[in-house]
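Listed next as structure tokens is one chain, alone, in the form predicted alone.
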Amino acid sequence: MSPATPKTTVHRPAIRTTVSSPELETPLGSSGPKAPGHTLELNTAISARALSVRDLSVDFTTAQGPLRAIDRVSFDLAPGEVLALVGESGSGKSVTARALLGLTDPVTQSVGGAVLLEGESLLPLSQAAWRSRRGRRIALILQDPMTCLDPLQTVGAHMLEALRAHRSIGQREAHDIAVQALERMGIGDAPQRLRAWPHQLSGGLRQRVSIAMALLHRPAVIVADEPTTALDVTVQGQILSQVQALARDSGTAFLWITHDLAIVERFADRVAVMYAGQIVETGQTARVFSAPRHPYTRALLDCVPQRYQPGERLAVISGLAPSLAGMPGGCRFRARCAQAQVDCSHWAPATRTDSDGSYLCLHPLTP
């Protein structure tokens, strides 16, 4: 696999402590009972952290009643940190970036938990308020930029109106903001660009424009869902060593949502394993990719082609996820797993954390 590129140390608080849990033993549709002796170790320093979640639930409500889409789901990110969020399609990373923005529809999903950011607590938010803070404090850059750019309005006006959302701001001031902001991210002739198109700009130039307008208020949080995977590798390395140089200069964190687990490689300081809704390991990038602890992190890293040679046969992972309306008790990941034993059916593993972070196996691997 390519050499990984020097990443930013984050410096976190250190501050732990370790509570007993019996209300996050047993997921939704677990039927056996809960495995004795386990317990959840919290951060208590939250109010440093850029984000904290935890517990984080999402339900649809449906025909057949509520089904539970995200379910107690729990991570820090410190400033200026890159933690990729990565797993199979349907894993429900999407649906946790949104209810993180305060974006599920209330009449058909409801919330719970907490989400904390800088020590605020946001679910309880109005609309009203949480439009105040969406963009200024969290912002979100989606795969496809034109979802948040109009046809119809210039790079210029898209910027002045991001800008006029959350300050009081001349016109002079608010041109000099937004090409500073097209320059670091490292687009020429910025002046020029403000005048252009969303038509008349690369796909490349148009994901730089939506980084941009989400830098624009220099937020503490950025939630980016897979907003590289539609460029080509040259653009994609661009601008991924443009969003860790701006992690790093302006404390901002990036939750970074993925498939593409050669780039988390390169790219991020952790990684949060998603499977079915939960959070299955969490870690340091590079002892989560040397030294996995749950069946689901290596059978992801098996299938990453870079780690073959050429004429190998690559791995694929058996079965499909198990699907909201049909969610096995136990471990969820037992009816794709190698070395799933009896117990697996019968006790709701519970999140283990140690040194190297976390996991959610009643057998995990060894390091």
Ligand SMILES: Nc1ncnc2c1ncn2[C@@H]1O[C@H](COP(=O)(O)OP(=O)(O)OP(=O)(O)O)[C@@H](O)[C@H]1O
Second form
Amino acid sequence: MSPATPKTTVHRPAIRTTVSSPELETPLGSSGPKAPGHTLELNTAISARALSVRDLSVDFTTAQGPLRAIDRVSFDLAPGEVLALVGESGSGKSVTARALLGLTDPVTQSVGGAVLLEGESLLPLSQAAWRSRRGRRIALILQDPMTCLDPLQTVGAHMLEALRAHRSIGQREAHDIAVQALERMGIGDAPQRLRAWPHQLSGGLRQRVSIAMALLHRPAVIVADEPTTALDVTVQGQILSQVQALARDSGTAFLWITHDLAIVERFADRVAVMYAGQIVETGQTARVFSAPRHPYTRALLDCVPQRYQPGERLAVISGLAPSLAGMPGGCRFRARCAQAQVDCSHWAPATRTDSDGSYLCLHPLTP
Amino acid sequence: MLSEAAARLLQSLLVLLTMSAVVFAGVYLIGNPLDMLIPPQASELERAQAGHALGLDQSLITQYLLFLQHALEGNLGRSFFSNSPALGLILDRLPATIELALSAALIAVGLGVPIGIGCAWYAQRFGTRVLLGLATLGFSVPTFWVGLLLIMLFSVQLQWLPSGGRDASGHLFGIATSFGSWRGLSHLLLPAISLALFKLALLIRLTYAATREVLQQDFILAARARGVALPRLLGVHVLRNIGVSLTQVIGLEFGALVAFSIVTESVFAWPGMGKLLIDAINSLDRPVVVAYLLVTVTLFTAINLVVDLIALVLDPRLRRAGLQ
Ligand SMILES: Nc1ncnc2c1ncn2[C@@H]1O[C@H](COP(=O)(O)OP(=O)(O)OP(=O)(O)O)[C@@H](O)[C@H]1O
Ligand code: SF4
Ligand SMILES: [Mg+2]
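Switch from the form predicted alone to the form predicted in complex with the named molecule and print that structure.
What follows is the entire complex, opening with the chain shown before.
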């Protein structure tokens, strides 16, 4: 069934490029003819990346059987790059973030695909080996500053712990490093702050502490799961520009998960749009914002209030995203897509990649 | 922090004062002690003289203040039967009871808390379900039955451990106690285990539930993302966060162990306070009952004070004044 089939058929020119680039399309270890030289080239290409994610899938084990929350997600992060991951609630952004750090529950969740951190494959690592990467080479910042610090530990205890998790270090040296880290994040009176309890700090300060901790070991990648959503706009802006400067200086790459497209436009180098567990479009921020190719991206952009004249009616994306248990065959966005055609319910689109990024749609929009 | 602690101390003293009044009213004003002390055929004059000698002709307030004054001097009257000081009788038995309660608490906390935390971390595993099932079973088995079972197995069948009595011939830090010798410990082991079993089951379930809740929190995920290793995650973050509610329960349960260990004391012929109290109640030996009540109330108040102080140390949010 295809209730959303539009009355008019969009005449569509030939897809610009259908050649899949080895950097984004080829799942590692996948079958298919490959010259040895090609593989080598692929590996060097990938090890130059801070993070490469290939066909990452996460399945939840439930009483009704396995549910796929993340479906073959692939993207790359270059050193110093900020990649924004956007998508509506429940599309799988947080699950992706956790899977990247190996923080999924091994009993109820199974993870497939490949995650390469600075060229090293993470998924086959033992728990101990993975722990030694977490916080040192890849860090995570969470959304709610009120809950992401242990209320019964001082700021100093948190930072000492974060340092000692990866190196043996004396109290004095740790103290100095912690003070510097806080000052880098624009926290004044740092020695005093180290003695403070989390409940004595404002939300903005707490989030700065969390970010300072994420930066402690100069990781290659920081995954930030809506880190400024709970903060007011001024604090948000300050923190964002500080983080941006730090990323530039230290070469740390950011995967920045957010709902806020205004932030994305100002702040991200590239965007990945997620829908129902899949990445439906990637590309340079400017290109995605000016000429989105996936109908869902288009719809998301149409929902941004800043893009409207005063008094003009806001667009909404009608309908709901499919539930994990009731995932339709064909394209997952079909029921809500203004561009949908008959074939959309029969063919699951495959990711197409070209120099402008990638998209997952049978009938992409053309500018 | 210090002023908070002082406030708690003052509170405790007020509670003690109130409780002394309740105990006084309960035991001294309900019924006439003379009925117990004086033969029924005595004359009115003799009764009046005896009443005067005991101060019973004074006003209620005066009597209470006298009682309070004596109590502060450590004099809670003499047993009607043995004529020895009531407080002395209680204090003679107190070490045995405390010893037993302390061992039971050590077993229950030492095993229950780690098992509870482990069960919460490995929540979905098969072994966890088995352990939690056993803990639930532990609730439904009566203590005396467990005691008898233990005696049958370890004393009668295997003959490894004595079936009853206490041996305090050994010394630890100059105090005569069961902890002072192997013989003492062997006498202590069975009653302590049988008393601990119910509390162990309780602590496993409580620790499990509390830990599950803490593990859901963002700061646990954040700590793991920083590479904090499991022993530190569970031993520092989880333990301290469940610590406040856990010490509260442990404190209450320890008080209960001291006050209500009578069944176990009977089964194992353990010379504790419980046995003394039952005898005193049966013979209407009021001074002993009063002494018992006051000692128990003092103990409960002290435990509560300690629990409150531990909470202050563990949770900075409870310290209002001071820091800022
Ligand atoms: N423990 C779980 N068991 C089953 N399904 C789960 C579990 N955790 C998450 N999910 C499902 O996985 C999907 C993705 O959730 P996720 O939290 O990643 O969304 P999100 O994109 O981060 O949303 P939000 O913007 O609201 O944070 C959702 O459909 C959610 O219902
Ligand atoms: S394939 Fe593209 S056009 Fe077809 S329903 Fe999906 S998003 Fe719409
Ligand atoms: Mg989320």
